[in-house]
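A lone chain, given as structure tokens: the form predicted alone.
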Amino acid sequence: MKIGIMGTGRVGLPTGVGFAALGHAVVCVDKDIAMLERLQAGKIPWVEAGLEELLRSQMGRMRFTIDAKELCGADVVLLAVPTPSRPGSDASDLSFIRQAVGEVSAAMPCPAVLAIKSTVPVGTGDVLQAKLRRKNSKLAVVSFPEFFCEGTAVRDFFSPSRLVVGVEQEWAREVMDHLLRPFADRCPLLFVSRRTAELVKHASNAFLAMKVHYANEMADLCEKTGASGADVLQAIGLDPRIGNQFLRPGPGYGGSCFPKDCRALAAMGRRWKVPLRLVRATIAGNEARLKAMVRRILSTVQTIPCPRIALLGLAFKGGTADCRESPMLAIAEGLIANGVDITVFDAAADGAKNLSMVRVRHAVDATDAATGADVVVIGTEDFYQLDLGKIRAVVRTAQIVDLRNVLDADRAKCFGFFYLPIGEKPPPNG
């Protein structure tokens, strides 16, 4: 089959790798001419485990374009263009999906599936298919939301925990079900109507949301009553209608979707007139979880003049360079109105350049950052193997918050810090 792919993104440059692997012929369309270009060079842009190299692999099987013309002829085109918060407004912005659509449908003059990854607000696929309709155009608009993880995309693309397909037209749901007949034994393959699908990703990201901010709540309570946060959680993730994903205290959460997709999802809720109480308390919760977040790292430099404090981690979670909606970036900018100078380092975060206020120093290295602190924070996964010693050595005040818990306590103590990790109850000396 020929694929078409719109926009070379996250979610468009896995999927249409992926397709390529499958043996399809795919053609990317982006506006980003130095992101083809690099493209073209077998390069990504960003950090995504195996996916430059399986890129470098399929070259052959794959054009890169600006122009949409070159999607003529193709079975499939799958959108996978932004759909961000609209500036002053919970809703998505969805007039990049509305650009690329106009742009496929001048393109293609046979008929064809138009399956939207975005995602997009319930109803979206309706209001499209019937404004194509109006043009006479031949285009199936399709829901085919994406379930990928940043830093496991191309194993989530060959692997994934479902498929999900919202169509009308018989006709397409053939189209689909003959691209996607290699997962048919890989994992359950849903046929559900359009708006079914649009739902589901918004659906599943706000749960899992839920569940994050759920462990930060049971972590608080453990920390004032003396249980331990982590024994509970793993208790409570033991039990099989609850599962451990998701269910480990930290910051609070970040990204480019579940911040986005909360308040998406809420503003439908406020368009149908449902409340979402869970929806909207996870959203405040999570707010609050950032304010929370700077308070517990003043809490250790209160009596210190002057404080010091480094930044070990500057993305929404480990693995990426991704800082978009980061609560490690929200923190940070808390400190700094607190007027405390912080040191910065994460050597995958393209979001760091972000913070160049004046008491922010970008540092090279952990060890570079920890010189002459008060505290060193660790703000994502990335630093579980963090040398001690190289650390004790230069920090001016011995003490650690690990918002990941991520460092062995034990450890951390024996080389002479007060290590304060979440959900546990904070040493006498705390």
The other form holds:
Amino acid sequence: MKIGIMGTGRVGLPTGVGFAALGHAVVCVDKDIAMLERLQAGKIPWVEAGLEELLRSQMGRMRFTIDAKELCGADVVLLAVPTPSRPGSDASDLSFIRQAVGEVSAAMPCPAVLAIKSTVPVGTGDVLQAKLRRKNSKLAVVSFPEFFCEGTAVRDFFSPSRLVVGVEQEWAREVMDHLLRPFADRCPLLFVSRRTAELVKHASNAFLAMKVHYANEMADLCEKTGASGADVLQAIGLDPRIGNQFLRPGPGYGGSCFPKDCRALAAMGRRWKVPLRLVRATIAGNEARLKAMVRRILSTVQTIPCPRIALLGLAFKGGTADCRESPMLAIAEGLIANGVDITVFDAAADGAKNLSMVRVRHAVDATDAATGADVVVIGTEDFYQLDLGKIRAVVRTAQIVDLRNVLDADRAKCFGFFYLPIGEKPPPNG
Ligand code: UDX
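Could you present the same protein in the form predicted in complex with ligand UDX, rather than the form predicted alone shown above?
Time for the whole complex; same chain goes first.
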């Protein structure tokens, strides 16, 4: 088949490369010429395990272009353009979607499937389909939501947990069925209504965000009561009705999806007059958590004049360089607002570039960041192998606040650190 991809970002590119690897001819369209040139040279401007190698191996089947006309003749065009929150509102900004649909319909006079991978509010497909019909377009709008996680997008493409296709026309269903046949023996393939598929994505992300927030709340309760958060969460996760994933307590959820999708779902609730109290509580709880994390860090240095704080890891999770809606950026800003000096290190060099530069030093590595620090804060899972001996030798005060529970408490204590993980009653300090 000939497959078109509109938007070569973190969803569009792995999807395009994946379908090329399955033997399809893939045309990728994007507005960003610099990005297209890099992709053409086999380079990916972000961190995604295995994607660059796969891209290079599939160059023969892939084309990168700024010109949407090259989509002409495609059987399926997958739309993977961003749908950020609208400025000053929780609702999604659909302007990139509208523009992309206009370009695709102008380029494609013949019947073809236009599959929306971007996360859109329920009913968007209906509106787009009606518009296309008015323009006599022969495109069938399908909702084909994406469940890739950053860092595992290649694995997620080839081994999805499920594929959900929202479709209203039988011929479009047949096209999608043909495209997705290689996955039929790998995962459930759900053909549902377009509105259903649109809602699945939001419902899924908000549920996972809620689960993370629940783990965070239980961790807080464990700290106060003297129960062990790690043990409580492990024990509840062993119940197959609950499941052990997304129960790791941390600094709060972040990233380009959970925060935005929760807000968009809450906005949908308001629009359709359904209160969605759990979703709203999750959003408010996660925001409050960021402030609580700032207080937690400051509590370790309250008796130290002019304290220095080292933050290791600024991305929204380990294994990525992505700082979009990262809890660690919000925490860094909260610390700066409290007038303390911070030193940051993230192997993803551009991680901190959004931080106000006043009161921030950018370190070259973890040891450099920790030099002279009064507390070292672990912000992402990437620091699980931190050399505690080296860190102990350079800090001014031996304290670690581990917001990801990646270090071994006994080891940290052996090196003389006051060690504060999430979900365990704090040991006496000093
Ligand atoms: C998410 C969805 O998981 C994915 O299906 C969707 O397609 C895109 O959004 P991603 O943004 O890559 O993927 O991040 P994810 O791994 O889901 O983590 C989201 C946030 O929750 C991160 O900040 C992460 O640190 C946090 N998290 C996750 C926890 O704090 N604890 C957990 O147990 C799991």
